Structure formats: C-alpha cells, structure tokens
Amino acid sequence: MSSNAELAKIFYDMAAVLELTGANAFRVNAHAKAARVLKDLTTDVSTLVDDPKQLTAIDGIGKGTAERIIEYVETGTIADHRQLMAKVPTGLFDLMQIPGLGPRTIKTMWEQAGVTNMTTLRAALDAGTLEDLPRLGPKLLENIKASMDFVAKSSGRTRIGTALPLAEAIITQLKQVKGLKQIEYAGSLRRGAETIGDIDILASTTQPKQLSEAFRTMPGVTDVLGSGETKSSVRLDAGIQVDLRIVDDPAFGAALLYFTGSKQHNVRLRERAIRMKHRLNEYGLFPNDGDSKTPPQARGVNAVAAKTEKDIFKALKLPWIAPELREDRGEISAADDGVLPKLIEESQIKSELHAHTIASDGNFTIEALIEQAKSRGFHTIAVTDHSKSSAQANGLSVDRLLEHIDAIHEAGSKVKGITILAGSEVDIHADGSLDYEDDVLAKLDIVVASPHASLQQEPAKATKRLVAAISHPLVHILGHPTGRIINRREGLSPDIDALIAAAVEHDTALEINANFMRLDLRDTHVRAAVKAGSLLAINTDAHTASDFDSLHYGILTARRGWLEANQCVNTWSASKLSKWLKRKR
C-alpha cells in the first residue's frame, strides 16, 4: 500500500473515532477531508515532506495535518492516531460499514449495551438486549440484522456495472405506473462513482401509494426494509438496497440536486447560498428571512428556484455542473471562473483500440469483431490479442502472432468503411521489459502494453517498470496501468505523476479501461493526466459483444476526471489517429 493510501486510512480512522466519541463536527470533517485529499492525491506525499509549504498548499491540508503527515513519513506512525485508537474498540469500525447504523447509534450500543464488534452485536440482537435503547425500535433492529447478513457476504459496495443496470430496469418498470411524472436515479450512481453503497431513486407522482406499492412488490425484492408515505426501502436478490423517495414535482430539481450529492459539493452550494442571503435544502432555494428555527418551506415561503437543477444553479449565479464533477474538487471555482470542462460524450468515441478474438481469450472471430465495431459506428478497430506470457489467456507465440497479423490484414482487405489494425496486448514483465522483441513489435500497427503479473510489486519498482513500458518507442498505449480489480485486487500502486510525466514526454496514451471491474485508470488518475496534458485512451478491452457496452462506464470515469474529447485518442478522426500511430513506427 502506498504512503497516500496508508495515511488516508489513518485520517479516516481518526475521523471515525472523533465521531464515535462525540467530537465537534469541525474536527470530524477536517480529518475526513484530509483523508479524501490524501486518497485522491496522485503525487506520493512522502516526496513533499522536505518542504511543509508544499503540503499546506494542497487544499484540505492545514498546518496540523501537515505536521502529522511529516510525523508519519519520518516515524511510520502518528501519536494522535495511536491515542485516538486506544479510546474505542477497533471492532466498532466494522459496525460503521453496516447500512442504517450511524455513529450515534453505535456509540449508544457500545456505551449502554457493551457492543464492541460484529460478534457482540449479533449476540445482543439475538438476546434482545438492544430493544430498550433510544432510537432502536423493532423494525430498525430487524433491518440491522439483515444488513449484517449482507455485509458478511459482500464488501458492502456494489460495482457500478452491477448497480446501474438494476437502477435502469427499476425505473423502466416504475414508468409504467399510472400517475408518474418524473423519475431519476441519484446518489453516487448518478455521479458515476466506481462503486455504489445503495441505489437512490427519486420520483414525483400523482399516485404515491400506487407507486410505492409497485416499488415494494417488484420482481427481485427479497426484503421490505421500510414503508412510508414518502420513502420506501427494499433489498433486492442481487444483494443491494434500493431507496425510493417520492417528492413534490415542483421541487423535483432541488431534491435531485440534494440527493445526488456529493455531501461536500452540497455543503459548498449551501455556503454559497448563505453568502447570497439564501437558504438551500432538498425543497429548494429560499430567501433567508432570518428565521433559523423553522424551515422556510414549512412556513409557506416560496422558493426562488426548485423545479430543475439548472434553475437552482442559475439562481446561485453558476452554470449547471454535471453530476460527475460534483465531488468538491474545484468544480464550483471552475464554474465561477468560466472554465468548466466541456466533458467528453460517449457519442464522440470513434475507435476501439483494445479488443480480443478467439486467437487468445476472446469470443470473436476477426470478422465478427470487425462487424461489431462497424455496427457501433467506429472508423477503426484494433485487434490486440494477448502476448505469449499470458498463458492463461492463450497468449500468442511469435509464430502464431505473425500468422495472426496476416489473417487480420487479409480480413481487413475484404471490408470497406473501417480500418483494421493488427496489434497486440503485450505483457510488461516485472523488470519493465516487453513480452516480444522489438523486431516483432515493429510489425504491429498498434501496441498496448499492460501489466498482468507481479501485481504486488512495491511502488518504486512498479513505477520504474511502467515508466519503462511507457518510454518504449514502439508502445502506443499503457493498458490498465495498475492491474486492479475493483473489490477484489488492489493492483500496483505506482507514482502516477511519474507515469503521466513519462506519457507526456513520449507521446504515449494512458488507458482508461472501461471494463466496470477495472476502471483503470481511476477517476483521480484521469484528473491528474488531464491537468498534465497527457493523451488518454478509453477502451473496452472487448472479449464479447456485450463488452462494447462497457464503454459507458469508461466515459463516466473519464468525465469524473474532467476529460475533454480532444485529449482522448479514441475521438480523433481516422487520419489523425493514423498519423499518431505511425509516429511510433
């Protein structure tokens, strides 16, 4: 694990302890923000400690945080962290992963019922000793039991490629219910995050009872966790919780803005509203008339804006900010300055530069892959089967590769309207060397170099390995750079800024692998690459026809990284792409 990841965990832990012990919200939020900043930072923070001003120049890292970072880098530990961790049982951190269990409730169970971990919570639930505690009614306790079962068999986070189709299917079904006016999914799913805690759906309707009943009785519902006039919660057989909130149609935009989040983005908007002498909440943007006790909507005060998100942003003197940007990473300042990116769109992708056939581990013949690419409107398709070291993927020996190149060119000569590239996804060995010799690589139209083995290398070696591949004069694209699998494998932790610098220097593209189990580069890496001016490629790594649909997840990740179309090689015209490819030949 990198220094950034280790420090992020430490600050998350400190924030959790402060919350569990009832510290003021400012201290909790300061530690949580430091954790988020460190997690997203692409520069290894250990390289900045010689000059503390470099640390405090980072938004979210103040003097105290910088001192703790320096302490950790120099000693391997933080005294404040040790002291805080000694205040609470470590098992309470596991309890915070259970949906429906907040810090206050956990604190109550710990202090009044001796609950310290999953085991003691399960025992207390079975013994009925929690039923008399404040805010712990029978229904909530029943839901906690169900959530514990869910957490026990999953990470608690669902990959976006699983969650999004479920949300879309639910919305399609609920659109058939009479009286429905508007319906959207919200939360981290709408922001395009790589994993989802649960699915939030907002709807407005003239028939709320019918809509709620249809939602709770949908196919696939295994448990009804809550049933109210405006909110229902269910668990699906896929293991994910789904919440339906019914809101007033005139305030739909305000609710969508609020429940899309992120929490930090919403805080920034509320602060802006206050400076403009307004109040912003899930019901709308209201004039601030000085009554801080009673919400304006409860007093019949008319909203300045509420119907659409665009109305609210306009009233706050901001352009509409795309959901993927709403992570409090400078998007409001960029909006103020008129420099929000014109984010890449899926329709702008015109080529697929990383795909596999039956020659290695794909399901396509060469001809079938070409037809699939043509059906998607692409002007170029690259056939990039695995190299010889990927034995598990039926990687091609040199002789097989040379035969494959001829077969690709022959198939391409028979098809009009699309360019077919003979390429390879070439393994990057642990020492940074490539799986084919240079004379073989030179015969390929395109080389995607990817790490597949030795994925637990320590960061410095991983960085050197990947920089060597990026710098190779015959390599066009660095494929899925860290080799991670979301929720399953951490992969490499290289110095991303060093990779980006090498990519800029050598005109090599860094891949956003759109497979929803990879999404590698991840969004924060994309943001750093965009800032530095590196080229990026968004590829599906297609093995089957349905893999082409994963492009959507790659686009969401790219948008979260502020990517515009001109920086993505897959959006270029056929002639521009060809010129770039040939510069390395």
Second form
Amino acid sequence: MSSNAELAKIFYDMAAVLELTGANAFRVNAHAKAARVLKDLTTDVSTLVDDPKQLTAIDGIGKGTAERIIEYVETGTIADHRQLMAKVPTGLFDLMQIPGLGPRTIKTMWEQAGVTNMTTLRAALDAGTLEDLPRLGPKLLENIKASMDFVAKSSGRTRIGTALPLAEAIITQLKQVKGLKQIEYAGSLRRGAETIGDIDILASTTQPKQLSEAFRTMPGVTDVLGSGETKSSVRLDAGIQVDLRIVDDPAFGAALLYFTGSKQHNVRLRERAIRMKHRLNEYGLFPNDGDSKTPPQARGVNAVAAKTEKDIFKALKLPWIAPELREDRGEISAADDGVLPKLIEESQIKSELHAHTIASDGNFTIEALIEQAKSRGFHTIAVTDHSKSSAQANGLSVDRLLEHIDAIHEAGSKVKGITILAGSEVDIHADGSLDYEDDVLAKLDIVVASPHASLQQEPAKATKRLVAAISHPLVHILGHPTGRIINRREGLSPDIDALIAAAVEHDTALEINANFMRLDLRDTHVRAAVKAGSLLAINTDAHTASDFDSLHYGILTARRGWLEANQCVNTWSASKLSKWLKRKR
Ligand code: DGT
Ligand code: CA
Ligand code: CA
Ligand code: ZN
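Complement to the form predicted on its own: the form predicted together with 2'-deoxyguanosine-5'-triphosphate:
In what comes next, the whole complex appears, and the chain from above leads the way.
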C-alpha cells in the first residue's frame, strides 16, 4: 500500500472509533473526509510534508490532520490513532460492514449485551438477548440476520474490481522475467464475471524455474500453497489465491481456451469436437484415432490446432467466441448459426449520464467533472446529484437544486465541445413515488431515478415501486435497479421481466451501474433486457476521477449480457441522445 492508502485507512478507522464511542458528528466527519481526500489524492503525501502549507492547501485537510500526516510520515505511526484503537474491540469494525447496522446501534449492543464481533453478535441474535435493547425492533434484528447470512454465503469470492488490478500487476511483473514468451489471465476473470474465486494465470517461457521462483516470491504473497514444475499456487495478502500454470508455447491457445472455461462451455466444445471425430483437451484439438487409453499428446500425435484459440475454433468450424460469452448460455449455437452479437466495446461509450459533484456526495466541482468527461472523449456529461431524502449523501433540497441547475447551465455555457446536462439522481421512495414533485423534475434535462433506502422490501412491492418509476413520464433512466452491493447486500428482488416490459413500453433505459461493488443490472438481467429490446445505459455513477475507470467493469457486464452498441444510449451521437431525452420533456 502507498502511504496515501495506509493513511486513508488510519483516518477511516479513527472516524469509525469516534463514531462508536459517541464523539460529535463534526469530528467524525472531519476524519472521514480526510480519509476520502487521502484515498483520492494523486500525489504521494510523503512528498508534501516538508512544507505543511502544501498539505493544508488541500481541501479537506486541516491543521490537525496535517500534523498527524507529518507524524505518520516521520514516525510510521500516529499516537492518537493507537489510543483510539485501544478503546474498542477490533471485531466491532467487522460489524460496521453489516448493512443496516450503524455505529450507534453497535455501541448499544456492545455496551449493553457484550457484542464485540460477528460471533458474539450471531450468538446474541440466536439467544434473543438483543430484543429488549433500545432501538432494536424485531424487524431490524431480522434484517441484521439476513445481512449476516448473505455476507457469509458470498465470502470467499473476490469482486472483479479487486481481482483484475491484482492480476494485471502480477502479469506486468512476470513479464520482466527472462525467457517469458506469452502470459495471460484466464478463468472467470477473463470471462469478466462479477466475482472471482481464484485468479488463473497462464504463461509460456524458456525459463520455467525462474518464472515459478519469481511468482512465489512476488511482493504480497503470504503463503505458497503448492509448487510443482508446471503449476504453482500462492495466496496474496489481499486474501485471494493465484494459480500460475506454465504451458508449452505451441499449445498456448489450447491451454488458454481450456483454462478460461467456463467448465460448461468446455463440455459443449468437447461434445462438438467428438461429433466432428476429434478430441479436444488442454493440449490441443487432435484427430480421434480410436485410441482412448493414452492421451494423443502423450503418443506424439500432432494436433490439428493448438497455437491460438482462433485456430481451434476455426477447426471446429466456429468463429472465435469472446470469453465473456463462454457460459453455456447459447453462445455455441449462436456461433454455429452465424448470429453471435457484435458486442459493445468501451471505446464506443460517448457519454456519462450519472455523476455526482460536491453539491451532494461527490468529490468533483462541476468544472472538474466536465474536465474529466472531456478528457475521456465524451460528448455529453450529466450532473446528477442526490435528491433531498438522501440526507446521508447530502441530497439537495428543492431550493438548492434550483440553484444547482443554474450553476450547471452556467458552467456548461463556458465550455465548448461538450454538452452539460442538469440532472438529478432522484430517490425512488418505498411506495414508488419520487423525491421531487413533477414541476421540479420537469426543469431537469435528465432524470435518473434510483432506489437507495427500503432495500429489504418484498419482491412484489419492489416490482410495483420500480415499475412506477420506470413508467413515470419524466424519468429517463432507472439507476442501479436492485440496489445490491456485491458480497454485502442482496438488494431488491423485483420481477425483472416486469421491469423490462415497462422499460420497453415507456422508452426508459435500465442502468448497468458500472461500479464494481454494484454491477446492477447484473449480466443475466442485461441478457433478458437485450432480448426484450429494452434500452440500457452504462454509467459509472462517478463520485471521483478514478470512478470513470470502472466503466470497464460495466462494459464486461454488458458484454456478458450480449449487449450491442445500438441498444446502449451512451453510445449514441449527441443529437440522437438529445432527441431521446427531449421526448420526455
Ligand atoms: P472461479 O475461479 O470459481 O471464479 O471460476 P473459474 O471458472 O475460474 O474456475 P477454476 O479456477 O476452477 O478453473 C478455471 C478454468 O479451468 C475453468 O473455468 C475451466 C477449467 N477447468 C478447471 N477444472 C476443470 C474440469 O474439471 N473440467 C473442465 N472441463 N474444465 C475445468
Ligand atoms: Ca479461477
Ligand atoms: Ca483456479
Ligand atoms: Zn449515484
């Protein structure tokens, strides 16, 4: 971790302890803000400590914070942090991750029922000892149980946004090792799945010993789980396992195809190979000579194809199938029939239609957001801050919104080459009504309606709620439709087909929120929407500059849903997009 990241974590922890011990909101917020600023800072803070003024010049870093940063850079630790951490059991930090469980409630459970971690919380829930505590109604306790079950069920899998940068860093590093020929990540990561069980890396090299050695001794490796001539496995400090397989260079394509999977896709391909009197395995596609005892490669039989994936698909009389499609969801028959989708690509995205500024909970000024969008080559950027009910996100009252609209239009009038839309991410209440009145919504260029609270609603109610928002004549996009947080919160479970039908009927786009914690809609939902002909939007929901990079995860999810560019509003030209938006005004 860089010192920025380490310091950000320290300030987050301090904010958490302050909250748990009932410090005033101002102190809590100041620490949380410092943490966010440090996390997003692109300059290494350790280069700024010689002159404290450089630190305090950063918005969100006051004198006290600057002093502690200097203390940290000089001594490697912060005394206040150590003292604060000693005040609470560390297990309480895990409890803060449970959705619906806030610090005040945790404090009560800790002080009055001896809850100090997940285990004691589970025991207290089972024993019913929390039922008489203030603020802990039966509904809340039930929700806490459900959240804990969901987290337990999903543990062990890593979100793609964590796994992919790790894999890329490993590959960059192994590319430096002498003798390396080819290297790629395979498995669920290459297929762009939302969570990754383990990272699979394939390499070919003239120096296998050196490569394995470099792999096992990389920074971040905490355990070597196995190490043979062709396969090594390690665990990283991030908690994820990485397998490295060293394969023969002339058969790299066959290995890549095999280890990319999915297992079910491989089964289908092998069946096809057999029908064509061939045999397919991780070493190549071979002629079937009737000898089923010894594998062909072991008998020195020459492969029909092995070098590249394309060669193998071609020999199987198929076009190359993109990894994102290899889930045995009809891709082989589509390939056979010549009707594979022409999948959307990241370079085709020309607008961002869901982004936040400092007016609510973003880090951008309007100008900075515009600059960022311009630098990504977009022709349109929508400013969509939170609405009034989202108090924790500093949502805008009607008065503040009206001022904000003017400020957005004013900022827009000063820049050339990009269209700035004044919008809102308006909260959808539990009953399906929206957080602003229609006359207010009508003043906006674009309305993204999203659910943020009441996310443990019954499916039937959730469907009614979301269909109401989709059908609202002033709404353009349904934002993160289920509100799920991967590995953390299940979110709503509406009837997706009903949402899609309403979206088609009312010409509303369904969002694929590209934030890798969300990926909402998910791949299978996208597929259903694509089939039914509904419009989709791929938005990053940017709060900070690096969020724009998460577009990549949204694209992977879209491709896993077979999405083509023309069905995604973010690929449209400025004039086509503008026409579509104006149809609801
Ligand atoms: P994960 O790691 O759980 O997210 O999912 P994958 O798909 O990466 O699965 P993993 O790591 O167990 O194996 C990587 C690929 O290797 C898998 O997608 C297909 C291939 N593979 C592994 N074991 C088998 C097997 O027993 N049969 C077949 N046909 N393929 C296998
Ligand atoms: Ca894997
Ligand atoms: Ca694996
Ligand atoms: Zn948002």
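Everything quoted here is computed from the prediction, not taken from an experiment. Positions refer to the first chain, counted from 1. Each form is matched to the other, and the largest set of C-alpha atoms that superpose within 1.5 Å is called the rigid core.
Val45 is among the residues whose C-alpha shifts by 2 Å or more between these two forms once the rigid core is aligned.
Relative to the superposed core, Met118 undergoes a Cα shift of 2 Å or more between these two forms. Once both forms are fitted on their rigid core, the CA atom of Thr544 lies less than 2 Å apart between these two forms.
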